[in-house]
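One chain follows as structure tokens, the form predicted alone.
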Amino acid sequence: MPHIITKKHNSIKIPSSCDGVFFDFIAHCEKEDKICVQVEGKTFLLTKLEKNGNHLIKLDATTKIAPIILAKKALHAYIALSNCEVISSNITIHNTKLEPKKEYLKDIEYFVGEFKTTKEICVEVGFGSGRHLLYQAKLNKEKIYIGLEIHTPSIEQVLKQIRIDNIENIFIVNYDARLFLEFIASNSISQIFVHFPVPWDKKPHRRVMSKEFIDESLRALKIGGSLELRTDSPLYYEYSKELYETYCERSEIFKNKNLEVSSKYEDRWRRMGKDIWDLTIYADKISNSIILDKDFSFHGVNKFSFKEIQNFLPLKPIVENDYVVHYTYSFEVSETKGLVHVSMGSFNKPFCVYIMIDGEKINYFIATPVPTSTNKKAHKLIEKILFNGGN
């Protein structure tokens, strides 16, 4: 992440600009400052904090920006305006390491508003080393494969392999599969693969497979499309078998079925003589289209000062059945204006965002939450807390 370390110095004057970089405001809290920057039409934050008797200025993790050169431009402009003494910096170092191309790594927002294709779509949940995903994509170049994974090293490994093999029909997404399907059009997917998911035998509520996931899969699948589970866990097998028998009209079960390609994980268990089960269900009806509710506006007039809001915000995370709201930090711009940092939505991948309080107005700052069902529930709770004084 681009950053500079400097001798301790005073804050820059606000507002100010340099070389096409505009600094709008500074929001303060006890431990750090957030500096609002605008570069080439894009807005993001820099973080300034004290470290080992010096100042560290870096790109704010929540308001990520692309391309990263914009953050470097902002830091260069900050140095010029503050006239600070730079101790160390990584904003002029050129990385010569060969990096995987990221054009096939997509944010969830891409699938919310931009993703369109006339090709057949297949989805793999938790692709791990990517053997199965890469094999299928190379074998079926006329199809689009979407790979979902939350393990960063696995994502980087597969992206490198995509470049080496010159594969052009894979999209990689770092996102919770249980929420991802909410954005996929009804009757649009041919196959969904869930191979060797974490069994979570002691925490079954965290399993990918559930009634909700099955319902969402069957909605997204075309008629005849399939949801294929492959597992070596007897408990996961029994659990999923019961779900299939309860909620699905057509299913198939195989034991120790040989596939054309296997994962390293599967090879290991086969050498140990472990059983592997395949459970497949099929969609057999047309599903209604979905309409995403993207309205995350705050409906009401704020009647509290920013200081009052800081005092009544809950200090501990609010944990509900399927979502969480956690107010982490507040940053004051003035007596009536400030930012509140919030984690909201899914337990496994909460959405981090800033809320701007500006007099009577409240709105999300820079980024709006992704319209998942859990984020919508969290938003309603946030709205209730802010407009009702924490009650």
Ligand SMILES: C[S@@+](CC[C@H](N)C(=O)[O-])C[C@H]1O[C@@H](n2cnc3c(N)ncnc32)[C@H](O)[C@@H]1O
Given for the second form:
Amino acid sequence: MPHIITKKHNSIKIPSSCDGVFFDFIAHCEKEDKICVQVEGKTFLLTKLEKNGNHLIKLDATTKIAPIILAKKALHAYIALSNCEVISSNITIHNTKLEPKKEYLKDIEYFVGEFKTTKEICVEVGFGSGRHLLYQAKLNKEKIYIGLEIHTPSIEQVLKQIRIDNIENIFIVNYDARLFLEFIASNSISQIFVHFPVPWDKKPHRRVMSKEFIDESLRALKIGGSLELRTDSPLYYEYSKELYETYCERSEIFKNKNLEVSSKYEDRWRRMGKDIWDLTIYADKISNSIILDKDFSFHGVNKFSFKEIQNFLPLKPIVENDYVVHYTYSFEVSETKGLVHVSMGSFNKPFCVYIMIDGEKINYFIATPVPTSTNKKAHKLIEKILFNGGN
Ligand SMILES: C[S@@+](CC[C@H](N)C(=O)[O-])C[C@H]1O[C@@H](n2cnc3c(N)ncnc32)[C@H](O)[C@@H]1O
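Mind giving me the form predicted in complex with this ligand, seeing as the form predicted alone was just shown?
Following is the full complex, with the preceding chain placed first.
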């Protein structure tokens, strides 16, 4: 995560700009500031907090940005504008290095709203070093490959490789694979690869593979399409086998099958003489199409000041059947304006977001929740709490 540690210094003037980086507003809470910044058309927040008598300024974790060079540019501009004394940093910009191929990095919104293709679509979950994804895309140029990953360095690495190999049929998405398929049209995907997912033996609820993931996969897959799991974990194997036997009509299991390409991870595993299992299920039915309710606007006029809202927001998480709403922090910009940080949506995979309250207007700030059913229910509850003064 790009960051700088500096001697304590005063806030920068807002609004201000430097080298094409625009600083829009600062929102404060007791412990830290959120600095709103725009770089190359993208908006995100920097966090400024006190650490060991110094200031730490870093990328805000909720408004994550990719490629990471944008955050580095923002921090460079911050240093120039604040004239602060930098103690340490990890934001060197290597201009000589090959820039990642950014046009192949897509936001989740692209798949919720715009994505259309007549080509065959394959999805790889947690591509890591990307060996399998890159190999498949080079081999099958007529198909589109969507690579899902949550580890930013892996994403940057694969984007660079896409550029080096001049690959044109991959989209990379920095998104949790457990939620991604909800937005994909029914009967549209040919193959879903889940190779060596994190086993999460102590926290099985965090596993990618679940009844919900299988249901969504079977809905999104075309007839004859497959969900292919490859794992070295005996526990993950047993767990997935049981899921397949319970919820799937047609499945195949192989032990120690050789694929044309193996990942670094797999190579290491094989050298240790460990077993590897392939568990594949196939879609056999046409699934109903999905209708996404994408309206996450706040319907109503806010009648409370930002201070009043801060006072009535519940401090504890509100846990309903399958969803959660947890107001974590609020950051004041002025008497009437501020940001509220909320964790919302599915209980097992909550999504963090900011809500901007600006006088009578309320809206999600930067990222709007994606239209999952649990986000929708959480949104309705947030709306009720904000418009009814906490009741
Ligand atoms: C053990 S590595 C395997 C990487 C690669 N598939 C391979 O075979 O070498 C698991 C990868 O899945 C990614 N990952 C874990 N949970 C994920 C999720 N919910 N959505 C997308 N990627 C995930 C991790 O960041 C990691 O890169």
